[in-house]
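To begin, one chain is listed below as structure tokens, in the form predicted alone.
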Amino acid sequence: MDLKKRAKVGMVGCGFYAQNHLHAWADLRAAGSDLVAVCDIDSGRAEAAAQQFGVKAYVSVDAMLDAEPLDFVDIATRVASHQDIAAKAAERGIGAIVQKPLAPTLADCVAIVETARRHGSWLAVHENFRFGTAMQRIKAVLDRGDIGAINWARLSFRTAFNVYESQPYLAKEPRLCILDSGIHVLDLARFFMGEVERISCETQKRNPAIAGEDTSTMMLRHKSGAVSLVEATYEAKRLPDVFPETLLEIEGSAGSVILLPGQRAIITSRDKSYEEELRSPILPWTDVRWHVSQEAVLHANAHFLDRFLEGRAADTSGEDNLRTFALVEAAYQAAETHCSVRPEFS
């Protein structure tokens, strides 16, 4: 008899990016994931997802949470709705994975985390960049000490990909680049180099047709003494455009790691250098351009599932993600004041 633990999963949001979550949960069935229901305020989207994945469709979150014996929900809706949906799950003792950004402001993020804590509910944030194959393998290189003590890095997310076509609401967001993509790169800076003592930031709006910033250039002083440059923009006119890849250079006392387009890494370790291919195989439901992001969703969901079934906090738990979001808030403050800022959680 198979006694393997399993988790009943409900998906909230069936839009553009949620399709990757749905495919990931389907792929993780053998690992213990049972996707049983989907919910979207657009009944057509909910029904289409339900038919594709063989589950029940709902247009009301309350109806789904009350009718289905769920273990946790995966929330991939617009950011303004996260706090309300996460609270409804927590009040019913149902765990939640919330798409990044967790909330519009740090105060709202803290409220979500405190609500989950008050109800003893499991909470994770779907901050997926760090779970990509290349990023995990680079972290292993760093953790082994192959390049010595890390002292400097540049992490770059630079593209001109039209993000407004699939997500038109982004053009109206007063906070755009840092909150939408820069948050991913800031999380990677924490992942590789540890917590941050202070941050400086300059923002630009190079596209006059949008409301918020489309370019951010940040400098972080880490508690270790290391310094990192974190860049994010939607206005980098360059070919080839490597969207949605994050490129990086990390230097240490005994070597370096350089991640190039196509997920190729050049690793220098103690006067020896070699090149390594870090791209994982294309999955049946991913495509070449989006694969880096899509496979990171699969690996993130696998991590969440394992940790939930083990009764342990995720690496990107709600509490951990407060440190990443605090960098977002500090970056905006630094850009406004033209001064370096100490993040609230560090």
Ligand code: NAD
Second form
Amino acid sequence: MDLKKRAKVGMVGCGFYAQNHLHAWADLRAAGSDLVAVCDIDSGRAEAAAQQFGVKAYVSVDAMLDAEPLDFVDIATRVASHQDIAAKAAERGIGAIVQKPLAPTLADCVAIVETARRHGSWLAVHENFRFGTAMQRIKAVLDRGDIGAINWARLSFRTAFNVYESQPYLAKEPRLCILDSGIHVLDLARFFMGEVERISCETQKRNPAIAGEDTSTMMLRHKSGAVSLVEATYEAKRLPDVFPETLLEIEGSAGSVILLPGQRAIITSRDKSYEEELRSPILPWTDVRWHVSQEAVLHANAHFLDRFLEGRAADTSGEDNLRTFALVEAAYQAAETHCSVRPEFS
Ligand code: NAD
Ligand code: 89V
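Next block, the form predicted together with nicotinamide-adenine-dinucleotide (NAD), ref. the form predicted alone:
Below is the entire complex, every chain and molecule, led by the chain shown above.
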């Protein structure tokens, strides 16, 4: 089978976070991505993106999918519309990358994955924390065995950054912290430590002005026997506020990796310790505050493009992401029942 060398990409959703996707596709032109059209039900946003990136604008997904010979769509609308838009692509045999959370519930996520499978269409979830430069470099250290068998970790996404300013809808989400940011840290826990046997969880709502939980503290027992603490909160009033960085403490039988504010790592391997700066350079379109998140988009999109062109599943395929989302649901169940819970998929 002749492998494709280029992919025609359609962007669905031109809102706040999609700007990073759009810049990433433009940067990946040399790697084979051809952004050809954008779609947003808000015509102003669609036109603005189309003008900035020199592509066609649509206000209807159906119209774009019927008019443009796309290889895949990149869906960066909010969670309520993911299933409907992903189905429209799958039914036409067009691949899809869907932003996190894939869907509001695990059952909806399974339905999206099943629809793609039924139509034989390629499906990836844009879960990008693991693709960030620091996370990829740390994964390489762990995979080399430099710290031995991993047996304990603490993964922390702790901030008081005003996420509600750029994402005002978050203040009204009934399920907030685990579904929005805890999902990223749970995916990192799987990425570094493997699949999960059981999870326990405590949630808090420390900010009375919002609808959902703003703080989650989770404990995971991995199938390897390792234990990890996974934390996410928007109410950590501390300095430095490292948003949107995830801090790490990963311990193994022969050493450890500590990821400190500013993406500085202290690596201890068999009684030798050294420091590494893992922060990547600011890009022309990234900014100091969001850079760690934005550069993860570029690397994630590069991965999705490569895998699509190779005809292979993404690391964060629909099927893979079911195991992360199953942890989200298990965490909410654990918080409600005050018991540890086995995730439905692992
Ligand atoms: P947003 O509301 O700013 O943008 C969503 C856009 O989608 C809006 O412009 C809206 O008009 C458009 N839209 C809605 N329904 C549509 C439809 N049927 N067809 C076409 N366009 C439609 O939202 P946002 O803050 O950019 O978040 C988008 C997604 O990105 C969410 O799932 C969010 O969780 C995710 N997100 C991920 C990260 C990350 O990867 N680290 C960071 C922030 C947000
Ligand atoms: O990265 C995200 O998914 C955003 C957050 C507020 C956590 O940065 O929603």
